[in-house]
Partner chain sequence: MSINRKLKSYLPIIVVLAIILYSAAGIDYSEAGNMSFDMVKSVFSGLFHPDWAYVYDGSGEDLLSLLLLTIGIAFLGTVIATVLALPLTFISAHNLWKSNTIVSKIGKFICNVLRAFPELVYAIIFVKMVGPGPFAGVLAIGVHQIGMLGKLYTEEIESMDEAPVESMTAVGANFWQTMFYARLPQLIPTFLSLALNHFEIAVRSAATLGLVGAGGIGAPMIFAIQSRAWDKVGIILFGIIITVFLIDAGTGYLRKKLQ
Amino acid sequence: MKLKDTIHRDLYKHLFIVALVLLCVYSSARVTGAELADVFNNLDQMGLFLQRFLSPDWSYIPKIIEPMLKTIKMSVVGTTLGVVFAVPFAFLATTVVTRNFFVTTIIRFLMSIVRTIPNLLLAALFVAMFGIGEFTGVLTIAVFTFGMVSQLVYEAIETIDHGPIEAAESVGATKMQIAFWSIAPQISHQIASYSLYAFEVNIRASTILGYVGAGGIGVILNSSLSLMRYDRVSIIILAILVVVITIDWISEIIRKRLV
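With the form predicted on its own in mind, please provide coordinates for the chain only.
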């Protein structure tokens, strides 16, 4: 029996992929000067880290409740502000509404600039401008949400049924009336769905924003790491995991009901 007639018919392809991966790893190590031996030389440190990390400090839970609540509040307020500004800009970012290519191009260009800035960099910029605190976190989340939701909404507008728009135009409706009565009803459930999705993303993102001083649970996560209190780091990560899973679960239920 030939090899191609067996379950190992892709053996040469798999061997080629493995060889290619090994070559990439070896080349990367040579270029960066990394030494695999360093991993084994630090086994003691790794063992010490895991020993502390796998022994969560349960008594630390009461101290992370307030920062976690601040993180959730930051996400709620930031997401709400971002969506409030994103929706009108999304309407202006499509010729389905404006019928003006020039206006649409400018709005999309501005939205593209916002989307190109990572939220961590945004947080660092806002910390430099407004200082450390939850306000900076809210601003960062709002701008990030604006960039994400505005794009999703204007793309949704471009896929709607144009029949109600043509009917409204035939009776002399203004652009504002068309937006409210012909377009908004067709995408309202998508706006709600995108808002919930943005909220989920922001909960995860806001835990990282604390690293640059944007407030919330990330601040004590960063300080615990700096103090090498890995027993506290593990309990903070567990708390974040519980909150994210809970919000994902609630969000999924709401989205299913909206659909």
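Taking the form predicted on its own as the starting point, write out the structure of the form predicted in complex with its partner chain.
There are no partners or other molecules in what follows, just the one chain.
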């Protein structure tokens, strides 16, 4: 085997792709005004930040427990609401259930629109509409979960075994009965697992939702940042880290037992 038979078999094509990527890098560097020198010129700013950041204000811990719990509660309620709405829509988004290409396409299109809106912008929009507070956070998380879980669930439905559906159909089951008795039992484990996954993602996301006023730990993160209390910022981030890792760990254990 020669060298050109291994990694160099499409050398010109690869060179062209590399050149294209480099061109994109160059033009995005121009557009964004990237200046590497800026980073090194301001290293003392970074040092100052790190210095204050690395001396956390431990006495602040009791004050962050309450908002942290609020954040977790928001994620629980938001995830539940999102999943409750996502599952029926996911059933409508597959031709396996609807037998109707038209309905499926419309539902999928709506779901992908919901998915494309970044959740922080959604939160900002909801804050403007409903006001500052936890309820807004719950709504944002619910919509965000809806987009995420509905896609995962309909993809799961498409990979199921069609035997039970045919069996139910042949004895005259309605679409509703098929959905309940032939499809739902096959994907219930996956729904549970995806809900946990969504919950993990939501815990991460909800910690910053407060930044735009949607309640929880993000609110005090925002106020500590604007007061330049980096000692508090670091303790808040540490708390977020601990909660995220703990929840990831618990849900990992549960998910392993589900499979």
